[in-house]
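In the block that follows, a single chain appears as structure tokens, in the form predicted alone.
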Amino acid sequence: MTPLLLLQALLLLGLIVTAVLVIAFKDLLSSAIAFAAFSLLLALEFYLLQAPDVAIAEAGIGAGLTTAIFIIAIRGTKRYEEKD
């Protein structure tokens, strides 16, 4: 197994784990941070697939700007705890 193929397999595993974490987290802030990690791993995968322009756009927009917008939106809401 070549090192590049191993790295891509690890990135795929990381993408799957972070995608599941985005859905599984109940806290919105934790979910937004997991989404940022997903976007960063996706940008790295695009770079390894020799698409550096797409990787830069994904890192800037997906991991950076979108996460900032999510965090600002979450900050503007009130926390509601469900009573059992």
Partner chain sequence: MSIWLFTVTVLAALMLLAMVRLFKGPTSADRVVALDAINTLVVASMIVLAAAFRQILFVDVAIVYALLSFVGTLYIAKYLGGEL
Contents of the next structure:
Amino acid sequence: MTPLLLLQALLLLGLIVTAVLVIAFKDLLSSAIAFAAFSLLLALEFYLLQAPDVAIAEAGIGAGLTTAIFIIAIRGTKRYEEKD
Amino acid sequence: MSIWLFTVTVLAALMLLAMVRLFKGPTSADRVVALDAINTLVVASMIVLAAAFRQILFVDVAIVYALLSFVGTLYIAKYLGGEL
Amino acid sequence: MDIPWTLQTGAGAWNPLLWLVGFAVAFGVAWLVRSRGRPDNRSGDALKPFISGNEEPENAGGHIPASNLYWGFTEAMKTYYSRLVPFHTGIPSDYVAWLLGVMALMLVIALTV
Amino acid sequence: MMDSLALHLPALLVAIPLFTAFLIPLAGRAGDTARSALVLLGAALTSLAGLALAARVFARGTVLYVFGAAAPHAAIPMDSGGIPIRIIFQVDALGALMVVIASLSSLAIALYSLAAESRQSGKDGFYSMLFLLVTGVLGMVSTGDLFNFFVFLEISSLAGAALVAYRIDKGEAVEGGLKYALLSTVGALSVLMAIGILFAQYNALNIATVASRLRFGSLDMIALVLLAVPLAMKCGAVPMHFWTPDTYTTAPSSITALLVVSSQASLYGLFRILFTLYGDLLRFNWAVFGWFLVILGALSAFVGVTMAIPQKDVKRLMAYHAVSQTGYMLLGVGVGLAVFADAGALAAYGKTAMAGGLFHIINHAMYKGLLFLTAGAVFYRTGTRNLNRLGGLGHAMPWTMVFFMIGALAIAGIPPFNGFASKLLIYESVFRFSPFLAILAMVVSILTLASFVKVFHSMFMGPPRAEFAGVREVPAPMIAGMAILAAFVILAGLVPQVFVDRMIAPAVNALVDRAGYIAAILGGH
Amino acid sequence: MASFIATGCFSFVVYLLLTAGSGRLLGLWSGADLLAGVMIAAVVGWVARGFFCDPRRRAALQPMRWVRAIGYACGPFFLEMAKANVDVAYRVITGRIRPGIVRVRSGMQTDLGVLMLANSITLTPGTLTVGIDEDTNDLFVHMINVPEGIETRESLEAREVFSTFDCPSWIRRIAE
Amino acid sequence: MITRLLLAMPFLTVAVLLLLALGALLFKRNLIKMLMGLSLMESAVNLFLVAIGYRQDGVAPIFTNVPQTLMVLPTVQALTLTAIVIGVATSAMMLSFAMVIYKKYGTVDVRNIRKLNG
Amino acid sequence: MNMTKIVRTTADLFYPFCLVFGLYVVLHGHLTPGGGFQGGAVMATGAALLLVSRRYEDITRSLRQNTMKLCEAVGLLMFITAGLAGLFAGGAFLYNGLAGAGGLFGEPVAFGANPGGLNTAGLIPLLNIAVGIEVLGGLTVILLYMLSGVKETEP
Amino acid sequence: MILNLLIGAAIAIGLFFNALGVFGILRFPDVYTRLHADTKATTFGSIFTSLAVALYALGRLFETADGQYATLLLHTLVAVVVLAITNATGAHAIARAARRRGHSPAQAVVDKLEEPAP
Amino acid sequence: MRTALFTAILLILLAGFLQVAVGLPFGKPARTDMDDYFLAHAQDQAAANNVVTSVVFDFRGFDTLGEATVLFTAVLGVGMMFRKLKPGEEYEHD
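Starting from the form predicted alone, produce the coordinates for the form predicted in complex with its partner chain.
Below, the chain from earlier opens the complete complex, with every other chain and molecule after it.
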């Protein structure tokens, strides 16, 4: 277990946790927030995998603009999921 | 274990802790606060990792990150304030 | 230029030119038969059809709506259609589910064969 | 100069429609006339390039084009140790066949849509996207690179979805577009995953290189499933056909005709993957995937046609027929694939079946395109697609009626139109494979005829209706667009053997000749 | 024009900061980078001139203000911030809080001044800018520990929010 | 087996993320949520692509003054860049579709978006 | 609706910074991490910052949809023209004939570890710029369109 | 040697404050107090960890006289400045949004702000 | 019924993905010949120090054109969704 692997394990755990949160929240705004956190961690993971180009792209497009687009779409539709 | 990697590991653990607030946060505003904290921690770890990997140019990723997640936060805040 | 008119199908052959010639011949025969008939016959000369002693209503020979055209066929296959039509639910999740389902099925087949 | 242009035809084939698409928003500011002229010019040049490229391929064999290299034909750099490193367009006879289809259809459709969409708003986007869709199709059928195939798949999916949603006023069109986009994206991601799996093992993206390195381990089988099933979905095979009627119905008619071509490009991708990428005679279990295609084909043919009969929306009816006709193609090629390992059976009827399937691809693109265009013409004048409300248009729209008759007779397999020729090939060869399937195919053909009799009756027969009193013939560009396709339908029906000899047989040979495909890039047999 | 020059200069400085170490010219920069920097500064200056600073104000052109800004950031501001964090550490560990929102008269006229004041307040002890009165530039500040007796007053002076240094006057000298 | 699994952590994460995303696609009723699932799926595939190009102790494929010995594979990173942009394009378009559908239908519940059926 | 003066001023401060940083990322795409897409995204973030900090009606006066659409088309046309130029220079489509040929961007590069110079890599910086312009235009237009769609739903 | 000690101290301080910020987020009762912890503590901590990197770069710069360490130093400083400003403004935006949302500060002794409800 | 079926589908797919995850060695790619070529020749052929950029814009530049085209398509699609309809531009469906 090298330190890098430990670090990766933590990050990947965080990725899975945020992904579960994205799916689990009934409030779409919270989902979007969790998605932004997911993108953040994903970019850090790319960074760890020695892909800085991809990390910048994921940072710029994934975390910044996708969040904005999701928020605008939620504003254009409605905020809460339907009850089953 | 180099000191840089140790630092990043601690920061990653802190991110996981902040995710607790992301999960629990009674309101969306609390979740945004957690997102903001994770965001700061990610930027810090990116800067530290640049030193850890001896890759000077990786700091660019951190700058992009600090800029772009700010935009995401602003969009969320604007929606949350009912102004979008 | 030498145009091969015959389509070779492996087991047989088909020539559209021959078919056209045959069609033309048949058409000619039919026209011949028609021209041999009584030229003074008019379409209005025949007796009017009547239904149960009454005159035919004006519009009865008119247009049949499309839904009624194969009513018998759909009625005969009613059990089939009553399953198949609701099967096309129109829900996007179902569409994705069918795609993933076929994928899963093929995955099982491909990994076991 | 001409020779150097001929050298660069594969690049121009994609570059011209792209250039036109990017220029249209600028030309749109100058006015409608400028835009129409640009559209016409672009369409004409694109189809010219496509036909010239196809002629070159049929005359001289596979054409290679290496993007970004110092010399367009140097597939393998001297110092690379025998691996192609750049993106290579590899147009063999099969690809050339698809290029012909796409070029002809796109020309006809561009002509048609110039008049048909003249009353709509947002025309800049419409025409740009039309050219992007054409680009996507042309790129998909001519690329020899897996990831590039994915990129073009995405281009055609996105452009197709946006075009399907073009008529936004009621919401149905957007719903169709959303379904199409959703399914395409899931499929494309699955394809990307498969590409990743292949790349991780063989470190190559070129189809020929991957094919030459393939080891047929369990990961490769997973990759095969991830590649083949989404492509089967994109070509509209039952039970993944649900998107087909939804999108074909709501799209503008000219786009529906192009979507048919685009789904056939996916069919091409499916065949390419099954035959070329995974076509190793010794190590691959042929019968399984042959039967996969055969079952998909038979199901599609039957379910499609039976679902078509009770429809009352004319385009939805035709869309189910598109599913059904796709079944024929899958059936024909699937029979060939199922007997692929058996040389005797392959020579006896397998190749004929595949020829039938491939011939049906081009025939179907033409007559189904024609049918959708006539439906669009009727809609253009009457404003409705409901068969119960239509009627008595025969006198008002004679040209449309003639073209519809040609298309309907062709799709029903009535001689002397082209549908009959390809269906004859399929019947006779499938009969020797499995008589039951041949009978099923004939039943489907009869039902097709029946349902088109219904459509013809409902649209053109009967007394003229008062609400359609002012209806007259559609404008000349629409007639010209339909006439191109109709001319092809008649031509292919009159001299089928010419097409079979010049285009289909080389395409079949290219399809089964895996070693030749690999050798065209890597050299040596 | 003044805003164009100011924005261009700012852009050029930022670009120089970003590309330092790229060559040997002046010890740090390469010629191509300097050329590209000038071009970028021109383009960005033109595009962003309406935003970066008010076209009517020439104050941004005085280089002394930039130097003072750096001095402020490294000196008083940083120390205030350090104090802030010790304070937050105390609050986090003990959990002893007495929060409230008070009104602070900023006395700033320019947008930049308000921004610097608000951000300084946010990053310094126990205070967080929540809102702003757009007309009077008064800030609404959330304090984590409202000192006794303040809650009855109508508003506070900006100076009172900072503990040791007179940050508002620094800011006034930089931004007004 | 366990060590092998541990070594393949990123791939396992990809598998779990794909499962979650597909689950969202199949079970969720809200269209926006489905699209979030689709975005998750895209991210998972991107992570997969980058992970297959990683080499132990490799460094980023950029030549700088620092001496480089072993570099990770650059092609997959290029592919991932393309995939990311394609992903955001797809998401943007489908989200705008969803907005228009909400405007016309008054709902984003996928079980109610079925005017086209049968 | 407007956000507060503080946010607005920050956005104004960061707008030129975003542009400069984006252009830096674009221009140094062949030396540092980044390139056309990333730089374009950073520049588009500058525009997004302006969009979020002000009212839609106010900002569209200085950040026009048509200008951004023009940017996009022009970027793509630049890209494809550069590709066709390679074709006329004797190579294939997108042939990088400028690399190592001297002149603008034509400096040859030493092999191995070196920091590299700005004026190298031939066609790549040009394509980077083209893609940067295109992505800037494209992402901004997407945001503008979606915001306009939101505005329409308001009563 | 001294530099190494300084770097270690900076990292320790930075980590301590970062941890403090995160614990503050977990412990405090409402949005505003959490924002206090988040903004001040994590920003300050991140500044210190970055300062460690800057010190390292400075040391290497004097040691090797290599231009790229100047790049590292300056880029780190730029990142820190950007981070500080964006964090402060972001915190303000969040606080205002929470305020407009109608969250009143918990245990407040005074509340002078009356914003119109959204 | 529906839930059980969907869960079964998901589990089968998960098994497939897990097989992929276990079957691929992480950190040690099986073959690297094409990428080694890129790494060795990015500097003399594309004259770029960033190998990823040289792959994106030189060796696989055509993909990048396609990708830019995808973005263009998406922009046109979004624009098409929010366009202003002409008065009386109606489309029948029933």
